[in-house]
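So this first bit is one chain, no partners, the form predicted alone, shown in structure tokens.
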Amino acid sequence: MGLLSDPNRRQALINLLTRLNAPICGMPVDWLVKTMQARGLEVFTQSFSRTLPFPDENTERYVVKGTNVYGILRAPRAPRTEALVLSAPCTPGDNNNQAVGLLLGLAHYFRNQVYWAKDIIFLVNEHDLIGMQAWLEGYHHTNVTGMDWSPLQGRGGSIQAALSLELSSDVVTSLDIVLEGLNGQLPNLDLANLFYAFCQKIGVLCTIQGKLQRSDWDSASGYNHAVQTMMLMVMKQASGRPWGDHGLFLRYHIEAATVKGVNSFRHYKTDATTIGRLLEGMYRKLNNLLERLHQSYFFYLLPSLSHFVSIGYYMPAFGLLAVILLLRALDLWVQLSAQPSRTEDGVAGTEQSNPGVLSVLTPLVISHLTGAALYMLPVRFQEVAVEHFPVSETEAVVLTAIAVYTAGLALPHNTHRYPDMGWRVLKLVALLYLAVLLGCTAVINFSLGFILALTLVPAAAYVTPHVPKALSAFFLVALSPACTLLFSVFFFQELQEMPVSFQDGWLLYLSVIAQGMLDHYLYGSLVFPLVALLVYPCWLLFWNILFWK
């Protein structure tokens, strides 16, 4: 392709990358504006600010202010109703300087081509996901997170697809594609297929989840490698967080992915020019689209880039777990519908045997009030906790959430109105509640729904007031949402081949809780409110059944 065949352009790109190799203290807005204007783009800026609900200790920030810079290459051969986006996050230091340099080199090359039928937007966003969220809200005239941002002065057409580029070195050994987006959304599978096809054509090593595809696919070790890769995707998707800037595009039905350059000190090396050829080929293919990507799957799991598991194969596994709840509920319904025992005078004691709706109203109301407290109190009471305890704001939020979660186990949930049949009515309601909840969750985010089903279904089917209390309580707590998250943290580290000690794992667990809350307040992730307002109260119903008197 032209970017590689022209030695002058290749040398210009190398010089630009070399210049950008110096560390950057803050985003060079003025320099980016002048550089994009010199390349013939329509350049605009957007300022934004966001006050976090509590400090993010991972990035050491509380009040975030920044500026996004973007340039638009207008399509010379079309009415400019559609657009493509190429973005590169600009962070302090030299973490992603090579991606910004490659983006500017591609902008200069694309400007001299006449075959573009769609606008191409070159975006350099500050503060990674927060800057991308501000730009997307401004572009689509929405404000779903309460962020302050200035209106965009320039817009292109309707965005059809987007790629986010992350390169920390001018020499990479492989390219990794990241697909998991906000709330477990995935782009159309054709976008991943396009990336894989061009990697194969150009001869670039490509990975997913950081793992290369094995040649011995049919061997036992090959199957084990594929399962590990697929389980990594399941764990990332279940988290509900965007694993790259592309994850926020999916909310607006824009097919997007993040391409990461990996330098793992292999003998095989790929320079920035080869990556530019890959991106040029992908954008030329996307430029020829007559409609949005929709022919392939939106629900899938990837054991490798050349194989996928469609929804028709993995959804029956979830269905087999959900049917256990329905069969158990049917069994309870039959028990409750059986003929009531007769009194001494031969008249059926209906009022004494059949419990009413009030028998389950008290535990239902208290359980959901506890869930509402778990959702609202940690952030609202952080200042009070900081004043009375020697902890930071982030620690106060996390520890308050754990305290509320633990306090819910001690509340008197049950009612003594119908001591014999009341728990059966409550369990029938809880089983149907859990079946509907898991079904709806699996439709939106299969991985999250499946993990919850693996832990909650055995507990829901087993628990009754007549089982041994101590052993059953330990079993139920071990399968609770909080312990499930704890086990998932250690399991994820094992899948990444980076095992941690229990102390480090516990600190990581607390960090994951804080990050989950931040993802909800900053980007609209649904995992935290789902667990706090629905999953946890539902689990409390089964806890109440176990200790029913």
Given for the second form:
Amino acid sequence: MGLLSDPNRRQALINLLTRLNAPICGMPVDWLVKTMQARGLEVFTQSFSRTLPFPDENTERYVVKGTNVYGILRAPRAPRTEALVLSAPCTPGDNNNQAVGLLLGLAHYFRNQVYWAKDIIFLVNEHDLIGMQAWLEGYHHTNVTGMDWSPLQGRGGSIQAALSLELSSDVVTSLDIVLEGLNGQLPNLDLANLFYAFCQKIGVLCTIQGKLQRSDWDSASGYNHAVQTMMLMVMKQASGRPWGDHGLFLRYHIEAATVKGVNSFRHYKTDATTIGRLLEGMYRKLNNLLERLHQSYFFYLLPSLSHFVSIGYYMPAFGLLAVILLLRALDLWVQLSAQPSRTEDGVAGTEQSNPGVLSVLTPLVISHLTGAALYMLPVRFQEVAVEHFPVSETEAVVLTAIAVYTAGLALPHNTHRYPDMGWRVLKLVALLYLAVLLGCTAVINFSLGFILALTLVPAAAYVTPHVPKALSAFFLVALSPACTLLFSVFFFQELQEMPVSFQDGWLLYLSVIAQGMLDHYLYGSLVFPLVALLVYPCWLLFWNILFWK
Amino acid sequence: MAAHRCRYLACLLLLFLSVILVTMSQETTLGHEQHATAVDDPQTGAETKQTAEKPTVEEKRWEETKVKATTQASDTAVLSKTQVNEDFQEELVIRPLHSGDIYASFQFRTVWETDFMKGNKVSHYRLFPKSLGQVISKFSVRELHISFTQGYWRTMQWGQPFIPSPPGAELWVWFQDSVTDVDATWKELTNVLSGIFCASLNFIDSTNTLQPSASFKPLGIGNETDHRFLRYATLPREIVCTENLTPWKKLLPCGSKAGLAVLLKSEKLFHSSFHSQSVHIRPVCQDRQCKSSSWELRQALNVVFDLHTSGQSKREWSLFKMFSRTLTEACPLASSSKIYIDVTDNPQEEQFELSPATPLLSQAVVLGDRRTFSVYDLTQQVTFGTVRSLNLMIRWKSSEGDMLRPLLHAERYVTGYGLQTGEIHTLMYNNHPFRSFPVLLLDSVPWYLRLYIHTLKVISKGKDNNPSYIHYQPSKDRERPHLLEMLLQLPPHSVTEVTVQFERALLKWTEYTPDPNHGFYVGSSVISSLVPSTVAMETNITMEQPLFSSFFPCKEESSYFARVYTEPLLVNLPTPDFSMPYNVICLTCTVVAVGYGSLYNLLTRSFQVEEPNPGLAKRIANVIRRMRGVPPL
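Form predicted alone done, so how does the form predicted together with its partner chain look?
Up next: the whole complex, starting with the chain shown before.
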């Protein structure tokens, strides 16, 4: 590859990196524009601003204003119909100078090559995901989340693939690829394969979920390791949030991944040139694509970079879980249709004791109203809450959410004319509802559907008004969506080998709730509305059945 | 028998003798010609003298033919007459661009006073290529414009091109009004042209052919503008390469053997940022009074070389660096052969340095601006100097400039996400500080993007801009594309945005291309406009003007005609997964459907014995019985 073979270029790159070691982040827009122009790119800027619905305490953001800078390398003799994107986030405080430097170095090198068939867009986005969201919305002229951005001046046609570069430390020992995107969408598996193939070829240590691949597949520890890696992927995918800047590309059907430089394996050291060569190789491969990446899987789980579990293997597991619900529903259906003839003979009796579907309307409506309240109230009432209680806005939002959630449990329970039949009809409806809900969720975001199925299906199958109340109530609450999230937080920390105490875990839990809501309002993640508007009401129906009088 | 043989021998001998005689006489005429040009050479003086000197050249030629006419038989006189009426010019314009790139534009023009029409069978061709002449007469073509382009012209960096063209292939033809079935002629013509230019023009069919009502007026003489005789088509996906260049070069009188055409080496021409080659045939006036018309064949080749990818550390250009050739002679058949270098921005040589220097300067009004050019006349031996070869050098002194702000430019893109709907945005920029000007927007969209024309919006400066003329032809599935033409007034210093929503159609499974996941192309929009010019334009075109400034006829002094093409679009349609499992599923479903269907049909159908047809007598009897009110038999 050219980057290493030319000593002048290598020197230029090193000079650039040294220059960059003085902190530039805080986005020196003018400097970036000038530097990109000097490298022969068409340079444009885009400014954006966004006021968050409530302050983000993790990144200390409330009113965000920024500027994205991007330069387009026009491919010779190409009609501006296709483009590739290489982006590097540049946020004040966060240290991503190395990535910006490498991006500029690559831009300089790429500009002098003749083989490009697609335009290449070099993007430096401020305020990582928010900037990326603004840029993508500007590029596709959509407005999903109500952000203010200035229209883009230059475009390169339809974007075929994108990579986002994050090098957080000066010393990079290995490269980690992040695939999980918004709403659990994944890029085509070929993108991961491409990355893995080039890492193998160049001899760079590559990881996924920060975990190295092990060669001993047969041994118990090797198996354990692979399962851990896969579980991490499941947890990340289930969260539905973009785990890197690439995550937002996937909405636009652009295959994208984030490449992260990690400093964790002492003995291996990779210099910027090697990463440059890796990216050059990947871009040349992507440049040669005649079609979008579509040949490989879009639905997969990765126990390691070289192995994957395809949808054909994991879907049956979910299917078996969902079949429990259907069998239960069938059982109830048979009971409901058989009971009248067993208890009473005669037409009139059947009419009287058959509760009909309308009778379950009241609990359905009440539980969905509770869900709607859970969705609307926290953000709407944050000001009121801040006025009356000594809490910050973020705390107010999270605590309101928890309060609404808990209040939902205490709602008046349904008492009806059909004490025996009523709960059966309700349960039948609830079971079918849950089956459809989980089925749809699993198709869109398998991990989320699977985790919800794991917790909700036992409760749904087991619960009746005749089981011991106190024990079952505890059991049901423990399997409710909120507690699932709490367990998931601890489990995720455990998987990452960073166990936390209960106190820290609780704080983490609160911040995760806030993050989940912010993801919804900022990027259009669907997990929060799904849980609040559909899953929680569905769970409330089972709660209702337990306390049927 | 013997006498017979003798007669044959005598005949052969006669033939042989006559052949020798003819060749000898031709040699003498050739000698005369060479002599004549040699005499001409010293006479051709400075550029300013040219207009004066032109008639003398013609006089020389006339004398020449008189001599020939006396010595030759009568049919050679016809030949000499055609020689008089044919004229070939070649020129190369080099414009150093702001960005450090360089723009080279070749134009070759053959003018021939002949009549291809009215059953007049033209069989003798000299300079004009026979293949195209036959096409003109066979298909009754009045005007033909074809261009092959690889790459997109970057107006923001390079300014306006001399001859604009969209990416891919573009073909537009005006037929004579004597043509009865225009569509059939067009179909045949595209197939023939596809053979001539080795291009996929045979893919032009009714689904991508348009009849624009206003955007494409004839460029030659003739007032008839009935757009029933116009056909326009683009193939945005066409890839242009050496296979298209070779037949194009063969149309030149000197081929690529002599003259400027020796520079046309494909390995260099396709090592550039932009490559465009075109052929334009039209009838033009012979002289200022326009008493007689003649056919003009104009071949243009535009190429932009990129400073960065040429891999040079020094910022300099030379003919050798650009084309890997130098010039040693003009095409001997050419009446004029010149190289123009645009030095308007460089009066004191502060931007770049030109060597060898030339004393000749010429001014021309082109694209609304008066430009100054250094001229190298290749018909003069002085130009080639002592080394007998011309290698122009341009050395840059200043660094790269900013982007240009051309008066008119445009862009287009698709917005939205998902595979159901989308929106096409077309932005047109008027950068003139105080004048508004009209533009004609031509949009052609394939039928598989179903335009929601009620969502059409035209907004400039935040306000609705009502088009003064709209011509919309809705598409028909699998038959014809959408055609949308609008006449808009662009306010000064503004951006006008035209948006229209569309729905993506689901194609039949055989209609997908072999690479459906690449996407489907939508051709460029065409924006034709009269842009206000900074200097007075010359309204009467004469033969003496340089070729690059005389392509578009100019009707008014205050504005010039410009055509801008937007980028083509690549749109993804909902595509089935054409993989092995998909095929298996399709196959299984078909087999099951056929098998199960017929079995089910057999099992559930109730069979009845059909009564045989009643005879005629019985039927009549039944009719009578019905009339009588008696139940039928």
